[in-house]
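So this first bit is one chain, no partners, the form predicted alone, shown in structure tokens.
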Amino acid sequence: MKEEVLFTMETPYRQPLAVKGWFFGAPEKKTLAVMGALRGNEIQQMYLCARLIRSLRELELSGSLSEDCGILVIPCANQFSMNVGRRFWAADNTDINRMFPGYDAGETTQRIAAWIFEALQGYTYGVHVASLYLPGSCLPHLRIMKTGYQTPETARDFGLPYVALRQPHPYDTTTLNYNWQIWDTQAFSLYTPTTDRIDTASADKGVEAILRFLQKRGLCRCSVEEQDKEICIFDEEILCNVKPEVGGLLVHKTVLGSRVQQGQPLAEVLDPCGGTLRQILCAPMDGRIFFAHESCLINGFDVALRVLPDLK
């Protein structure tokens, strides 16, 4: 294991901004790039992120990386964000995440984009440790963009059980992951339930998705439970929004992952202060609770879930 600082950027008020990076195996192979908290309030991103990078470094120890194998892990690359309890880039609220592949004599995002996404190009395989951008909880999963060169069939051997494909919008481009195949690296953007809170279960599924693809194409030898279920890839666009159409106080009737009939009520909203009921939310059809919002309040037209409809 290598760590190092990838590099450093003045701030104004703050110490300087140094983003490091922890290489594995042989670092000239650039097997396999993984990229965690790229926004303030990634905390769950960045933890998974350092789960990996001690379970590579077991792994490493052992002997069970393949001599074709070199991996990068950057935890974190908004520390400056993070250490102030903004989503976004504090001096301006603008998202590193909308600014790749960069323009190192751009804006502050843009600068630190190039220079995130310099060290993260000629990867086989990039892994984005990503959030949602609803505020809510969804279940595990991977996403690919769909620019023509996506592998869709790759993402099976990471073993979670939802694959999605998403067609993307304008504001897309400017994404790590449309920006890593445009440039030919193999991308999956991989999502867990949380963002701005620990969840180790699942960030302990997600580390070890990413030891299984490891393994699957032969670059280590680790044990890893193997997945007997059957993998799902279907379109982003085909997930069913069910919005409020008044707010108030948003009380669930499911939990995240259900299977719902269609008419199966999801969701009352209340008013805050009577406690009147204003609206009963029920399932469009057939299907799975993909996404959940989380806060108690909402507003009208917010997304309040998303079901995954049965597909036959």
Contents of the next structure:
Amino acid sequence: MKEEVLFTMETPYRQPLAVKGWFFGAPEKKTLAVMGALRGNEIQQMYLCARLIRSLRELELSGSLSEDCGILVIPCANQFSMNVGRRFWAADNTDINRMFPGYDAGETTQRIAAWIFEALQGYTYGVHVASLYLPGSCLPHLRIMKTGYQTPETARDFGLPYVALRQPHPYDTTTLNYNWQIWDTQAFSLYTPTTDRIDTASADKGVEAILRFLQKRGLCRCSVEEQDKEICIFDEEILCNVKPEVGGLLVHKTVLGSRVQQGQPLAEVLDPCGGTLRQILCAPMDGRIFFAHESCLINGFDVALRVLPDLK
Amino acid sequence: MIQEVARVPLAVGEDLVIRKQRLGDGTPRLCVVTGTHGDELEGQYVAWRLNRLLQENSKHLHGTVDIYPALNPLGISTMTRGMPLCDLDMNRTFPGSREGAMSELIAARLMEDITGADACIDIHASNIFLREIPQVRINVNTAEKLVPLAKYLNMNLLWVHGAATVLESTLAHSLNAVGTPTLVVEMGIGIRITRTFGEQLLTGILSLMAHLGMWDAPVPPVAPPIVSSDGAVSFVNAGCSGVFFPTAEHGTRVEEGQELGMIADPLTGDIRAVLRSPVNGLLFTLREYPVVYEGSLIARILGGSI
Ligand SMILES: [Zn+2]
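Could you output the structure for the form predicted in complex with the partner chain, given that the previous block was the form predicted alone?
All chains and molecules follow, beginning with the one already shown.
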């Protein structure tokens, strides 16, 4: 294991932003790179990377990493915002994950993105431990952008139960995942249910998934269990949004991951002051709760839940 | 007549309502929209002035003018650039979708309301960091159609910029894509109002209306703008962090090598960097917000073949 400062950027009035990477295995091999927190609220994402670093250190010490395997993990590139409780770059509110591939003569966050991207270049596989843009939690899954270079079958080796394929929107073209893939890295975004709270169980599942991938690819010998459940690869567009027509207090009647039947009540929207029931949100089809709005308050037409329909 | 363009219930005892003022009737129709970014207020003055002027001189108006002062009411009311609840830049949500989440639904309703107008002017005011001279920004793919219209707007500069995929989700791109000519004005600076710029644009709007056959009162002549492509624009970014003190004046001509300002260190008393113009040209963008980071944009200069 080698801990190294990848780049440093000075900041006025504060300590320099020093972004660190942890290298494992063969230094000249670029097999897998894992990117953690790019936003200041991505605590779970940083935690997952920290757990991964601990596991990789043990595997390396016990000689379990293949000679052909070189790994880089960057747990956090945005302590500047994290330490002051801000989600985006705290000086100008820009999102580093909307700045890729970056520009090293451009604005501050374009430069940071360029330096991160440079460090992440040339790896065969890339995992961005990512968070959802919208506030809410989703089932652990991998997301792959349909850039034309995507390799969804490779994703099976992570053994996570769901792999979502996303048709890129214009704003996706400036994300790490999209640009990584365009620049010849097989890129996967790894989502777990939380962002600013640590969920140890799903973080462990995420670490296991990355180790399982390495094992399946013959890059590491470890004792991660085979995943015997079926893996569902689906187009993100098939997720069905459940939205209220009214605003109010949102009270969930199911939990993330529940199997639901068409017509089953999933949540209620209550008058936040008078307490009366305004709307019952029902399942539009048989399926599974894939995403749930996290906040107790909900506006009209906000996405309260997303249901993954049963695939025939 | 005040009309409602979109209404969405918020969680607690309030609706999000986007409204417009409709003046006149029939065709042609001009839409003047602003307040997409909640920290940009220059358009508020223009909306107010245009509103009063048209109401007081309604006999000269032929056609319809729709004025939308606040596309992002939650943002303007809270000095938030984006949409406060979801941290979304509203100008990355177009053309939106009737089936989408709240932000997309609002975008779709705005698109429906504006689409079909003979022209649309989308007024922006830079951001809180940079001061801009009055200018129109035009995507190179729409330049042929828009540059002739933009010349009426009485702005100092028409910047014809390169196409970028990420900009396809802007209001202007989406409207232009469906055949509604939309001009993006950038002028002044965030959270401030520069009345002289507002008056200048007001004259431009009346001049465009006269061109469209909507306005028959005399309009002062407008000065022809500089038309420029990306190639003629030079950028000056901070190479270090500190506090920026400008020496050059915004909107003036500068010489190659001329000092634009310095980056100072209040803790040590040092001058960390002196920033100079890389070209002879017009200093059309100048940093106003003093605290700078490595990479912070300090200035843009229009040089080369102008
Ligand atoms: Zn703007």
